[in-house]
Amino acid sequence: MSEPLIRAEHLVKYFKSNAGRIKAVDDVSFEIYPGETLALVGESGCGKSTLGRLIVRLLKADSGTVTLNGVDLGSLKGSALRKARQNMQIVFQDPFSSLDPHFTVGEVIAEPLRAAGVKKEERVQRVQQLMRRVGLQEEDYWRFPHQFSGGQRQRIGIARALAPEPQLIVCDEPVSALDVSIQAQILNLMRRLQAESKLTYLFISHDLAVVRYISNRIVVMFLGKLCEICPTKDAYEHPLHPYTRMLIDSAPEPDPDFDREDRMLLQGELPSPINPPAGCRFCTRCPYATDECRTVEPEMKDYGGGRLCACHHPLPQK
């Protein structure tokens, strides 16, 4: 296997409250290889965007290191780190909000390109490459982001990601604004764009139906922790972590003969992310919980095949 293109390593943040500390990411390890679609999954509010805010340091950590290439994004400051972001760019929730409404598209997708000095002629020739690879027309170039539908403002997110010609995008939820027809238009482009380019995504989402769809290893993070790292197919197939198992099982599921009397639904409250269980994070929700769980947290562990799982009790494999 090719060396890591990210690789953070015991990444914590946590972010002040009235009420206490929010332990948001709380020692979180894990590695992004070239090419490749990482998902990160799990319930609203368990860290995701942060984590991936902080992977392209829109966040600083509190502590931990994330390493581009194997260059220490955390010791970079200035033109330096100017530069390093260029490499990475962020496709975000709402293709609306993220998009400035005094900037006409083209102004918009050039917005990377003026920060990194190009030149005014080859910024408009770049800019009008992309939005032809992203399916904008040229006419575009000069409307306004409130004219255009939420899908359409989803492509012009997407072209100026790629305007500096980054090697990693994370994508935070790109689809879930978007009507399920328009989602499948834009994760095919994505796909497309990923062959083209050779990208590798950082793919943030709670749909379960999407994640099958685009990634190849899925990443499962419940209350700022990762319960487990597999390749897509296991973690639907043969899930070890008992979270894995329910979020899947919780999934909406069309087909009318699939068999739901085996299903593990997730069930109870979400532990406070201020005062966590002081064991597994998970045990108050999980059946399997035993007094271990409430007390000792699991060390995540490598069961081959590229699958890693932090669970004292992982489900029996068929």
Ligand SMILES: Nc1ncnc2c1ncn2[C@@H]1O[C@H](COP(=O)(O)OP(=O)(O)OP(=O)(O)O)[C@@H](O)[C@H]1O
Given for the second form:
Amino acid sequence: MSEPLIRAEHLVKYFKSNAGRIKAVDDVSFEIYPGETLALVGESGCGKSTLGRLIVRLLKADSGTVTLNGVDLGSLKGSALRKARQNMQIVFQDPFSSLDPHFTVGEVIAEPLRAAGVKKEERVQRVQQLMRRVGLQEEDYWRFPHQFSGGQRQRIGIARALAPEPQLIVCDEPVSALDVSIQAQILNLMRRLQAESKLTYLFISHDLAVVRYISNRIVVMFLGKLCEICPTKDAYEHPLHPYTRMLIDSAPEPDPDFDREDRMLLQGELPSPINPPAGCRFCTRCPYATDECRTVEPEMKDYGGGRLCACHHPLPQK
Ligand SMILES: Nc1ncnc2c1ncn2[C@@H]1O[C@H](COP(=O)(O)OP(=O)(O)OP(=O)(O)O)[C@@H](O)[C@H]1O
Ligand code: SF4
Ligand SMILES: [Mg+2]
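Coords for the form predicted together with the named molecule, given the form predicted on its own:
Full complex below, order starting with the chain above.
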């Protein structure tokens, strides 16, 4: 395989709360390769968005490192850091929740270019080009985001992310708020843009049908820890980690070819991220849990073929 675009090593992020420290991301290491779509999946609250924000440095990690093209982002300052940050953009579920509603669509998309010091004339030209690429009309430049539908707003969010010509886009539930038919349009747009611009995506989602369609590899996260990293096909056809299997089996629209007789459904509540279970964090919900699982934290092991899994008793392989 080629050199990774992103290498995350031992990332940790805890949040303070009245009840104690929330262990949102707790010693997470993984790589993102150029040109791939890496999906990040897991139940609500398991730390996906926090991890995505750590990667693009919207959040600072308590400890651990992120390297971009082999350069430690923590070692960069000033213009070198600004440049690196432009190389990593993020698309949110609702791209406008955090933006000034008085900005026109054109201004919203142009903002990262303005910040990068691109002159007005060139900015307008580049934004209009971008708008065409994502399926918007040039005259939309002067309209306001609230005048657009959800799907169009996501096209605007994608154009804004593309503006600084990044290598990586972190997509945090980009289609979760959209109707299924609109979802498909946006996913296809993302695929086309990826092919045209050699983009790399970290695609955060809890919709496993979408993930299966869009991703090449998958990272499964539970309560601040990674469980399994593998090619997408392997996760669906013969996962190693019980949580991967149960997450996929519990999805509302499982594969129609899947033998429903032996579906393994997720049970029990998500434990508290403030006081996670000792040993394996999944042990309170896992049907295979042993005393070892309840005391010794499983390490990530390499099973070959790009498959990594952190479990004392991985699922038998056919
Ligand atoms: N800024 C914050 N301050 C305090 N706690 C936070 C903050 N951001 C996230 N958390 C907590 O950290 C944990 C992980 O949250 P995160 O948003 O990363 O999960 P997620 O996997 O993205 O969930 P979802 O699927 O619901 O988006 C949760 O317990 C959440 O409440
Ligand atoms: S380590 Fe043990 S408890 Fe955790 S997933 Fe594996 S078998 Fe289940
Ligand atoms: Mg989230």
